[in-house]
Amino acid sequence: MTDIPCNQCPLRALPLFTLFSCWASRFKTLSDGRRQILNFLLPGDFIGVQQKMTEASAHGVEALSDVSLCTFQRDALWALHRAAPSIGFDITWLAAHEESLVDDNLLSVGRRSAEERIATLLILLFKRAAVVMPQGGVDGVPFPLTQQHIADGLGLSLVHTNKTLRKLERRGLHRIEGGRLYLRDTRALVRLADLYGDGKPSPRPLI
């Protein structure tokens, strides 16, 4: 297990680790400086398998907060998949669930109206913190986004963020405090968003 602050967090520099706590952001940049944040990164989800495939990293990572990183071997991804086929196809779930939301996010770009693009972002962030909490989001999840970094996921200015997010706050949706994030409404906020589901965690692997 190895600790790493924020301001030191060297993730493009390592092949393959699993996110033990706190968050990170997954992006590419223009030459310009324009940011595009692909996914946000949550406890247990793992990490380098797009850079192992083409032995070059496309794009860059950025940690949230201190976090905490399980690392492994250059090659442990093979080993794993021959030494523990059932490891292997864990792995394979979290790349196949990663696409997944990174084609959510897509969706959204493309054809949810802002406060729709919220809505499910906070819905699907939720989740994914809540189903590795003890007591699955009771009492909120842990939430060190900003809304740049919001916006930056979602392809929005930051002044329509932030008066996106205090229309949905005043409509009694969710709350954002003190670094959390709590939903007062989820059936609301799905019917919003036009998502399946009710909203609560799913069972997924952890690494």
The other form holds:
Protein chains: 2
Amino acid sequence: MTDIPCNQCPLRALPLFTLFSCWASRFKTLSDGRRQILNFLLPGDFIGVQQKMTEASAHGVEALSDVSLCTFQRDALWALHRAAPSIGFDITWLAAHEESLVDDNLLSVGRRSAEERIATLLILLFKRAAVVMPQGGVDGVPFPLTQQHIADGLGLSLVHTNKTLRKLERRGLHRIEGGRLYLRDTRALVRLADLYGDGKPSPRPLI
Amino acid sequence: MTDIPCNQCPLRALPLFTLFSCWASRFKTLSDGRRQILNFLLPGDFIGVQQKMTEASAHGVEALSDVSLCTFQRDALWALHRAAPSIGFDITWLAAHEESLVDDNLLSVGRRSAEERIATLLILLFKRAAVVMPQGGVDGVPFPLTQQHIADGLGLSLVHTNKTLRKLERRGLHRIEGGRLYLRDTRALVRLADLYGDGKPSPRPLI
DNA sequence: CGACAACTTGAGACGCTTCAAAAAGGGTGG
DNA sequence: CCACCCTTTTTGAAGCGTCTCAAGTTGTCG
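Could you switch over to the form predicted in complex with the DNA, since the one displayed so far is the form predicted on its own?
Next comes the full complex, this chain leading.
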């Protein structure tokens, strides 16, 4: 792991703050070892405002392999907001964006079956990973997650994750091989994930 | 429901942006009606940056009873960041805080049993509700949630929620009556929730 | 070639879900 | 004040999805 001072981070629209050379995950654990991955971070992603980071060791970030990243202090964050409001605005936006990832995952974990959760995760990760790929992922995208990561991300047991993964693979929906993920029947995956059909207006719309 | 222009919102350290006269919830639904409440909003809470609000009706906010609130546009948000960086900073902080609520809930839904989830929710909601109470909730706190709300918040079925709730109540851990929540054996509830014991440092600490 | 991590598979147990239906509240109009 | 309706709560019973336990296989790296 390499730690790069903020002022040296070279990247993208918002170079100052974050990024990896590889994947990582935010997670929480219970005292008996049960572990829940909150969301995955891909190269180029923003590490959320980790204010609660130090509060307890309950909340962590784990690298799935070597990463390089930038960290910043709360004070520095405030200074930045004052000095460069537009970047501060971007940070707010990015924080909100990260939350939306967690929101999506909570919907999965709370209300989708194992098959549906896995289909959802594969599609979403593929999409994110394909963005930085040359041809949009025609020959798959890099996929460094172990089945244990997937299980912890979806609130499933390792065993059941494996069986479900194999079932979908045997049905020809996807393939994971050599550290790469291939979607072979995107339509079926999307159908399983119910990614479009979201709906139902709020009974009492507020906004 | 009353809609108050932002510049008139009277409240707290950060009067401009949010708040209710009552409770509400953020949720998502699947096309077949399955519903997951992401987090609950209590009086005084901030409504997150609802950028994705309009993206699809998949994401909603429901009032549990009449509420009054402030809304703001994305542009207004940007203008605010520029004009008042300190408030912009607070917004970032609040957005991150709301995310931490969702994180906590995701840990519950993904890795806690039904009993543990309910214990966790009761304690956390009680704490939040007690803050604004005169005596810190010695005679309970207002509790407008139905069991369906609790079920949707915890990723459980209504039936199982009811049975678990009754089991805990019969064991003397809590009481819900007349729209109020009373914690009767906080210690036992905390033990169930594993709220302190969080632990386990990251295998590969990043920060 | 030995060691360790990741993956795979089978089998039994249990927690939670679904279905079904009744009881208890809460509000409204006659 | 009662009759009615609709929402919320409660309880029983059966089914199944997921978990745990157990062990074997495959892959990787030194």
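Just so we're clear, the structure is a prediction, and the values are computed from it rather than from any experiment. Take the two forms, superpose them, and find the largest set of C-alpha atoms that agree within 1.5 Å; that set is the rigid core. Numbering follows the first chain given and starts at 1.
Once both forms are fitted on their rigid core, the CA atom of Val102 lies less than 2 Å apart between these two forms.
The Cα shift for Gly136 between these two forms, taken after rigid core superposition, is smaller than 2 angstroms. Core-superposed comparison between these two forms: the CA of Ala114 stays below a 2 Å shift.
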